[in-house]
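As a starting point, one isolated chain is supplied in structure tokens, in the form predicted on its own.
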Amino acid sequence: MVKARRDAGQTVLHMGFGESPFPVHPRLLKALQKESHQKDYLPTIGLPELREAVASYYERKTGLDTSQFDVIIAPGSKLILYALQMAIEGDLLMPVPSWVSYGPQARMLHRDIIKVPTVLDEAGFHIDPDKLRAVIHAARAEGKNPSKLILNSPSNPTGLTIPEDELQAIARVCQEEDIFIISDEIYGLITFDGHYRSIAKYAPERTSVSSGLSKHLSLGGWRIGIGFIPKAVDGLHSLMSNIASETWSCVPSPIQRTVIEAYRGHEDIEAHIRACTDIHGLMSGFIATGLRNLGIIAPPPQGAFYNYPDFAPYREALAAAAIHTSVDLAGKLMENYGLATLPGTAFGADPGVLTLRLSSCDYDGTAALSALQNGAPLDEDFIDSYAPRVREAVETFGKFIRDNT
């Protein structure tokens, strides 16, 4: 819909799709040119040199003891998540809100989805360990088999992180209740305080980590995902390898050989990641501040490139304007204001919860990155110069509120 309208010459402010806008790093472009002739099938679980580089990189960056895990390479982290859901029998414990694919993957495998309540506030994304335990016990009493919990921090759709002490408490519940943890850390290197958080540190014997390069290096279309499979779960790595063999075979050879460079720890690539993260932080923070100034609930994002505002303060006024659900809300913004968003229902929320997922990536990332590297300060003038559609989107929310409340 966005593309069709833009092709027709209409203005659309695109906060619907989360694709990091920055250019491919020159070192990786050069490496891809060098490796473009490679055409051989590689080992199903990934090129050994790449798996070694991934393990070493994550040990240095996160402090995780990667010797406790086997590494697997896949065409995107989504397939690793699906393969893990397939490999671990039983039903899925899914926090609400969660990324859009977790639930559909469980349904494709004919597994029940057991929703776990969360709290979102200025301190982050919270899962109460006592409530998690109660949900597990209630599901078992209903005859369900909760066996795995999927987490995502920083979170898509909220841009919030789970505090470190709460990760530790969640891990303890999972150990005591025999729950496997699937930790989706695709945004792990986009945290605005620079701190990498992983629940795998607290339960390495029952946690699998998935990640990749699509977010912090803007390489979504290269389809490269990585997974850490705990050695302590007997047979899991072998089963994951079998699933990979019968589905994706291997990641393309030129891509695997190229992205070894992304895991070498080169200072120019690390500086690129930090710069892109700083710009993400500016954009997401600007949006949150603008929405809060309009009376909308919008906790300051702590990572990734998303906001998840709640329009509950305007529930009665919006109902009078025939806006009763998040789908109504997103539809009205698109049809009448040219503002593309995603409704909270896409992320597991009940229809009457008036939340939206907003991406903060509707700007020219190449121009913005170049300006920062040339000394431009990250302030509101930067947004006016390099991300005018981000400002216009916030202003459009203001017009929407004035028109409908």
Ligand SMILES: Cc1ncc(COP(=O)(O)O)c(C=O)c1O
Contents of the next structure:
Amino acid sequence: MVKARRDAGQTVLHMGFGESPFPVHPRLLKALQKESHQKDYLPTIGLPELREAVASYYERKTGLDTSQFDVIIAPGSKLILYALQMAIEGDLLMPVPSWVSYGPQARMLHRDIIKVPTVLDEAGFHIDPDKLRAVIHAARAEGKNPSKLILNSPSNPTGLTIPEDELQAIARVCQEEDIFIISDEIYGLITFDGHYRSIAKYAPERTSVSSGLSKHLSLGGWRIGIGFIPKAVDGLHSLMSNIASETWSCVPSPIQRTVIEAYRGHEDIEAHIRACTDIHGLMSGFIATGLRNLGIIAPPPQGAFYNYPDFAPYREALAAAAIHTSVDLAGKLMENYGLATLPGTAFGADPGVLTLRLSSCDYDGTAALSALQNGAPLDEDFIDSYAPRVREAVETFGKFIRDNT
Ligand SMILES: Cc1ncc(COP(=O)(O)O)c(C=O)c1O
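Can you now output the form predicted in complex with the named molecule? The one shown was the form predicted on its own.
In what comes next, the whole complex appears, and the chain from above leads the way.
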């Protein structure tokens, strides 16, 4: 629909796709030019020098003892998540809402999906440990085999994080119930308070961590993912390397050699990550405030570049306008207002839950980043100058509410 509208010369305010808009860091650009002649196959689990750089970078960033893990390099963290789902027998405990690919991956592997309820509020993304335990017990009573829990904090679609004490409590339940944890930390370095929180700290013997450079360095198309595989799980690392060997073989050699630089801790790259994160924080905070001012439930995001507003306060009024589901809501916004969003159903929400996922990336990241680097303050004028479509999108929500409620 976005393409059709654009082809017809109509404007689209694009909050549908979540791609970080910033340019390739110049140091990485230079390194890629230097490494472009490289052509050899590399070890399936990744270049040793890169794996070592990744381990020490994460040790410094997170305080994790990375010697408890084997590092694996893959063409994107999505394939690490898929390989893990393949390698670990049993059914998937999946919080709702969750990122769009976890469920389809489980279904492709003929595993059941067991939904775990969550609460989203100003303090973050919550999974009640007692409810988690109850879900595990109920699934077992039905003859299912809940064996792994997938977590994503900061989360896509919510932009919220799981508080530290709750990570600890969830880890304890997983230890007591013998559940493996797949911790998708692809947004781990995009937190607005600058803190890295990983559940792997509390259950290193049963947690895998996956990440990459797609988000904090805006390098999604470079297809580089990293995984920490717990050594304590017997045979898991060799299963993962067999999967790598029989499928993707290795991440392209020029890319692996280049991205070592992204894990050296260079001050210029770290400053670039902080600047991009600050801009993400400005955009998603602005959207959340704008939506709350319209009476929509929109907790302020704590990381990543998404908002997940809930239109529940307008349920009755919207029903009168024939909007009963999140798909109706997204459809109406697209067709009548040129505002592209994703419905909550794409993230596992029941159809009648009136949530949308909004990505806050519809602006020129190169111009915004250079303005910040040249001293432009991160305020509302910054949005008007460098992200006018983000403001227009919030104003369009206002028009939508006035027209339909
Ligand atoms: C929550 C989440 N996990 C994983 C991924 C996959 O990232 P990649 O395969 O580029 O590392 C994405 C990207 O959209 C994501 O949003």
